[in-house]
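One chain follows as structure tokens, the form predicted on its own.
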Amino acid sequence: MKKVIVIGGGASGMMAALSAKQHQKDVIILERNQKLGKKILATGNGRCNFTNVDATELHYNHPYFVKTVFEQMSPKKTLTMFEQLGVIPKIEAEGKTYPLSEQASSIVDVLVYEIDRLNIPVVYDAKVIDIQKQDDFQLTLEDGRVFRADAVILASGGMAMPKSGSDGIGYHLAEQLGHKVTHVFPALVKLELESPHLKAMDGVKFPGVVELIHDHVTLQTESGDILFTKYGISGPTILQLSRKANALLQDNKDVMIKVSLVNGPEKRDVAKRFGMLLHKTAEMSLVGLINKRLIHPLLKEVHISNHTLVKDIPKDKLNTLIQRLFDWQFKVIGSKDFDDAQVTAGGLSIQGFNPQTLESKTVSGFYACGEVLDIDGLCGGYNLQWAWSSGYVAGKHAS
């Protein structure tokens, strides 16, 4: 029986081990933590958005590569597999799928149970620091232990959430075998803004529309919850924009975030509203239209005193105020680091791997899956789906 070692016991690693075992392979998981699936437990705010039923290759940065993998393990097939393991899916808006229990631990528990049932050995506290290939693979752990295998599946994760064990060690291991690593940066992450008003707006959450702008061109638009913070801006809308924003920042490009504070009424409706409130102060005229804690910062931004009556505000300044309600732009100066990121953008160059098998093009018997590869998707279950699909394919072909 061919011996397969899986480096990493996260989502893609557990799936790779189960897939290899189902295809009659002798499998061992080397997990650096003291338990499996540590990062899964933090996904979806503990609810675990474990897939997206609408996921296609177009939701990822390298569609052609993902397409070949999805043809072997689609979201539909993944859903069926988890149902067979006992997880009843709860499908919400935009295809986001959670376990009916709304507990991330449910996903980990059924996978760990299956690993135990199939008698797949797991070696804990096993941090691989060196990998060599001669007749077979030789893996050396931090504590000096050595393991040998006929095939190795690298499922060590990227750089996001390093406390879970994803600290980039997988890149180093793959480089030892001649693979190249693209530039990596945080994705699905909170953005840092340049503005004197952030402290006053810290903690304000509201539904609105945000746009990512470069060179006066809107590159991406998202609607939903927006959260201002003392360092910048967050919320599901911002996470969706952050990948593209950070990619531009890596190239030293100017990036702006346009925020619409008003969700629903149009500009003419708001202008008419001010016309009805001529004897109110500027501050009171905004009460009931936007979050109260946004009023003072907004008026400061357009240089209108809180106590000025609407009828006394110069027409050009009132027009500026109305414009800002629908178009308040902030310069993006950075993002939170990998500690706060959900996903890593970049990773092992996909040019070095066969998309049909996920085997190295230069080192036979060496496979990679999950976040360690230069594949990342949108927020909403897409990245875990890539973990399941790529893990399955790597395990299937590790023969």
Ligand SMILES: Cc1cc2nc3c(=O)[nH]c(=O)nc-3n(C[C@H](O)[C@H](O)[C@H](O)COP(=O)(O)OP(=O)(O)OC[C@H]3O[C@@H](n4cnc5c(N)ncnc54)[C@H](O)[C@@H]3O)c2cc1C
Second form
Amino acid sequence: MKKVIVIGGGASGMMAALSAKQHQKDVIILERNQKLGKKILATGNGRCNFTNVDATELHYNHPYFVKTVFEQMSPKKTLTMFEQLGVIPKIEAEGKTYPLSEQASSIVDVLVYEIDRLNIPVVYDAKVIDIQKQDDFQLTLEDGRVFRADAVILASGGMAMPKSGSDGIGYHLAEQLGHKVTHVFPALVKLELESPHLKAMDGVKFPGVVELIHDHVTLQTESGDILFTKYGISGPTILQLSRKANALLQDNKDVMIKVSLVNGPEKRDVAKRFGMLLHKTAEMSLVGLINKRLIHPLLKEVHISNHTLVKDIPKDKLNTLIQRLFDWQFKVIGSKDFDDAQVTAGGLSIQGFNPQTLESKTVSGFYACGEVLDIDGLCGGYNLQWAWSSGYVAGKHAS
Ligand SMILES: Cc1cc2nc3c(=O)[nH]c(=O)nc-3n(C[C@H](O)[C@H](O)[C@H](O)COP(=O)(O)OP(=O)(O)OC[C@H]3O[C@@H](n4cnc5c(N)ncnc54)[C@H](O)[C@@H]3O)c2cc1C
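Mind pulling up the form predicted in complex with the ligand next to the form predicted on its own we just looked at?
Let us now look at the entire complex, which starts with that chain.
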């Protein structure tokens, strides 16, 4: 029987090993940590948004490549597989799917149990630092141990959350075999803004609408929770925008985030409201409309003193205030780094891999799956779904 080695025991690696075993391969996992699936435990705020029932190839950066993989292992098939392993899905808004237990450990536990049940050997503390191919593959670990295999599946992850074990070393292993790595940068990550008001707004969370703007054109709009921080802005809405924002910043393009502080009422409703509150101070006129901690920074921004009565605010300034409530723009100057990112944008160039099999086009017997490849998706269960689907396909074809 041909021997397959999986480098990395994260989401895609565990799936690849199970798939290879189901397809009658002698497979082992080399994992640098002392346990499998470390990153999975941190996903979905500890609840693991393990798939999205609405996931299609259009939720990823390279739809055609993903489509070919999903044709063999769809989100629906993945859900069935997890149900067979004992995970009851809890489907929430926008198709986000969690284990009913709401514990990420459930996902790790059922996978590890299955790996044990199928007698798939796992070698821990096994950091692969060198890979060579002659007739077969020779893998050298950091401690000098050497493993040989007929096929290798690289499932070492990208660079997001390096403390979980995925620090980008997988790119170097693939480069040793002649593969190319695209430019990589953090995605699904908090953004840094330029504004004198951040300190005062730090920690304010509110539901609203955000837009990503480049060259006065809105490129993406998201609504939901927004969180100001001392360095910038965060929350699910921002994570969704962050990939496009960072891609533009990488090209030295200007990026703005437009925030609407008012959720629900329209501009004319707000104008009417000021008309009814003429004898209140500017400060009090905003109480009950927006988060209290945003009031002083906003009034400072539009140069209106907190104690000016609404009736005394010049018309043009009042119009500016109303405008800013719905359209407050901040310059994006960067993002948090890989320590804080949920996913890596970029990775092993997909030009080097066959999407039908995930085998290298140049090194036969070498496969890659999961985040190490230049595939990333939106926030909402899409990235783990890619890990499961690609792991399955790589494991199936690694013979
Ligand atoms: C905080 C956080 C929350 C997230 N939440 C979600 C979510 O809710 N839903 C979602 O879909 N996605 C989420 N993601 C993204 C998702 O977790 C990843 O896309 C997914 O885990 C990638 O799987 P992978 O197998 O490719 O890599 P990883 O899960 O990173 O696994 C790679 C494994 O390879 C091992 N390894 C690396 N190099 C070597 C080596 N040289 N030798 C041996 N072993 C090695 C690592 O130790 C690790 O165990 C989240 C990510 C983060 C950081």
